[in-house]
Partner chain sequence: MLTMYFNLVVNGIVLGLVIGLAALALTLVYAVARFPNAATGDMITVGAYAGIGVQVLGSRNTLLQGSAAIAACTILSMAYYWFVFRYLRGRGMVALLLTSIGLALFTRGILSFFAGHEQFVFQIPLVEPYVIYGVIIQASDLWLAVVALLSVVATFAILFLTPIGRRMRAVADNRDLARASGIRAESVMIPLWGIVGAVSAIAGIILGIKTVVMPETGWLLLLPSFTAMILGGLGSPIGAVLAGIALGVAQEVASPFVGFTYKIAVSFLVLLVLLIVRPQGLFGSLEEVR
Amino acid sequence: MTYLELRGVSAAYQDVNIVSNIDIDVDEREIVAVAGTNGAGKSTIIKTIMGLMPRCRGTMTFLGHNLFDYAAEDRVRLGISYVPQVANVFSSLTVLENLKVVEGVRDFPGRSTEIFDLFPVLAQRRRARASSLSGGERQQLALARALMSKPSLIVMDEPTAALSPALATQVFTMVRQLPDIGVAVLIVEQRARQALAVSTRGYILDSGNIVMAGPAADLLADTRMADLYLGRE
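Could you give me the structure of that single chain in the form predicted alone?
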């Protein structure tokens, strides 16, 4: 079953197109990676899906709903959660308060208890302010809060940005487990090899255009793509 479908989607700031005629699918319980260099337009795709871009066109549907008919907050209510690249937790609030913010909005009593079962490190630090967490713990909290609304799809914008290689590996391990709890994932990443390694399918973005697409394993094995877009291992 296809959850998210983008067809011919373009997005611009003023009169400058950032992404052009993008086609992307995300199916049920699937991880899809969009990889590319800095400035390729990856984050713009995420912001377009979440209703945060000022000028967009094309067709974009989620579970049969035309997303262009919905404001950003209503897209969340449809079942899409968003993990921004930066400023993705409320630093002045505790770990528990960060989760309760969502629980209060969506009226899911007891949901934070379920989330702590998935993130035992956060459970141990539930009374700590988010500002005191390590980079890896903050990313766990951002993902945990995204799961609070019981989404069908999570879109993640560069979740390993500014993390060490070891912490980045931990984040990818968490992402790999999301389909097991019924959540599909669209992840945009500069760490293309690692993102594709945990994904079912992938898209390679260059200068706002999809230049390659297919099963993630095939993209990783494509020497031409590796030379152009992945870099040497």
The other form holds:
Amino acid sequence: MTYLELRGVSAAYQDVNIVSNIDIDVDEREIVAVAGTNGAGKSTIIKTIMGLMPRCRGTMTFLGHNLFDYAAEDRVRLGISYVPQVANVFSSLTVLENLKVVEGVRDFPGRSTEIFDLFPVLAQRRRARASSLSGGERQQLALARALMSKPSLIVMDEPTAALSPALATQVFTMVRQLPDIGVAVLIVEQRARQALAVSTRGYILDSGNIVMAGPAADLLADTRMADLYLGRE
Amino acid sequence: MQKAILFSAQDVNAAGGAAGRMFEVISEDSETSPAAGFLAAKKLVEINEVRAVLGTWSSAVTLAVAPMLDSAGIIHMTNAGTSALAQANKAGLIFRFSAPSERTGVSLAQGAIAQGFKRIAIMGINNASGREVAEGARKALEAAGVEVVSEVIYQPDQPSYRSEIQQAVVGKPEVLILGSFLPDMTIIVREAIQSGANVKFMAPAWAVTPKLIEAIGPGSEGIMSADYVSAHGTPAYSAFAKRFEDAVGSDPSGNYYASCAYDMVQSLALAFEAAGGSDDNTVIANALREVSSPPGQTVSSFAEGKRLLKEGEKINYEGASGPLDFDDKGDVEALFKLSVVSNGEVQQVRVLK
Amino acid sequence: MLTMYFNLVVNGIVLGLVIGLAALALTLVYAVARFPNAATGDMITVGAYAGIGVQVLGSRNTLLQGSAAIAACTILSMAYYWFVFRYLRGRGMVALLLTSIGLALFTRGILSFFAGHEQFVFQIPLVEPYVIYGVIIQASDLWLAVVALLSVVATFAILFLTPIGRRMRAVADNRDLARASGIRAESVMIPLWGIVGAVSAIAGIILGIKTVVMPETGWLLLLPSFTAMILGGLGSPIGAVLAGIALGVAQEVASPFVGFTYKIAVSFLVLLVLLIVRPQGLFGSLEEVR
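Which structure goes with the form predicted in complex with its partner chain, now that we have seen the form predicted alone?
All chains and molecules follow, beginning with the one already shown.
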């Protein structure tokens, strides 16, 4: 079943298109990677889906709802969660407050217990300010916060940016487990090979256009693409 | 002031006018705004072609119009307090019927001495007026050999002056001379009382107003003020007071500036008469100095002076506001009185010499 | 000699609390709405005049005067958001700052039109102070300090102990993430502007009782409050209050050395040095502001 469907989506700052005519699909329990270099427009795609870009066109549906009918504040209720790049937690709030901030959680005590079971490290530090967490704990909190609303889709904006290779691997390991708990993932990444390795399908973005699309394994095997976009291993 | 100018001019015209010509008074409102005052004065000079502008009062308005009047050769009679006026008086056409702020400071010092105070502190707001009052007071006290136990110049518009007060009263003065305006004086007196400072206060009359008494309540009893005073008991004052009561319906004893306004017209008319109706304002200005200063027979009105001038006598006009002997800067030695707040009202205690 | 410094410190603390309250009102808006709200000073003036209004109507009850001030400022502040600032979201800091200056002048114009330029005074009895080992403590100052502290505590209680406060801090911390977490701007902004109004009202009443009430009363407090806000680390409410107190004390204690004419310069010197040495302010960290 198709969760997220983007057709002919363009987004602009002032009058300059950052991304043009994008088609993207994310299906149930699927991990989809959008890979591309710096400035290719990866973050813009994510912000468009979350309703944080002021000017965009095209059609964008989620579980049959036209996303343009929903303000940014309402999309979380449809079942989309957001993990932004770098500033992905409320750093001046405590761990517990980061979870409480999410609106529309019916049974907070129950849900937070479930989340702390998933992330035992966070349970120990629930009263700590997020700014005092280590890099790895911070990534866990970002994901934990995104999971609070029981989303069907999490969109992640370069979750491994500014992380050490070891921590990046840890993040990809967490992402790979998400479909098992019923969550689909759209992830944009500069670390293209690692992202595609955990994904079912992938898109390659260059200068705001999708230049290649297909099953992740095919993209990884394509030597022409590898030379152009994935970098040497 | 305006009414006093009008009835003073009526008196002049009733006495046959000056040098055969009648005075015409044209009124404009400065709104105590320099911009509005300047436009009004420019209109008077250029449209109405007046010979003299009388009765400017606010220092800001006076300084704004003075250079324009000066270069146009117009006689300018004012009550402004600013000492900067001396610089604007290039052509010698400006006559100030009251005294610069520094003189107010001097009179405060004289008042303090007259009341028998031995230990005196001074506070002044950091603007032209406040510094001049403080300086005038200090110089006068030093000249009289009275100790100034401390002098504090403070910034305007502060939410609290407790530290400044603390500094001023640290030498245990008996009285605090304040070169202040109403808002800062209100705060200072309240805070001084609240901090238990056992000291009396003296300030220029422009700060010691009913508003101050209302704000401070019973604590305002005994606050002293120095203010200009008209030349009570002189023939000119009696004549002025009668005319004022007829025109306004009240006693003019609290209205010093009205007595100045009256004198402005009387002295100007005498000068005009003495100069034989000259078209040159410099000649009029010189004549003004002559008819208002000794030597000469003392006169108290235009009508009286005109008669003596016709007989070829020298005269000396002694006005309702004071003796009016102008110095080189166009200033007079104004009369001051000391008042004290008693039963919630400002009441005169003595005239200062 | 030592008692003189103690007295100066006491003076500084009382002065600093007023600056701190104003800086708190500034900081709350800055942290959440991202602009220095120049209309804060005149909101403080409105508070003072609202109290005077009650006095003119015949009540000398400070509690009643304070309540009227809080009511007036809370409503006016929320109205400013609803009818003005709401429409300028996303237009950038300069547009918002200029608009707030415009609102400041507008407010002051209206006030002076109706109340005139003459000073008003809160009629409170003047009482002799307590003197403890030479340190002079005024009973009224003690009360004002308690009220100021209570309002700071109440504001922090809202900020740190209530869901609404948590939402405010979330928006201040990371606006996009807050929106993506489902927090609506209005649900945060209306209470925020209400709190800002109430804090301004209390600052206005305290300032009015300590000084005289004129149309410029609050505007003149704006500069030291801006200083305290920056000193406190732009966007840190605790920092703003502590910096306000520190500024008040530094200014008073320094004045015997530099003279009263230059005591204002001291606070700006402190600010200048601090901005060079520690640009994130005393209590803030730049990361948390973004």
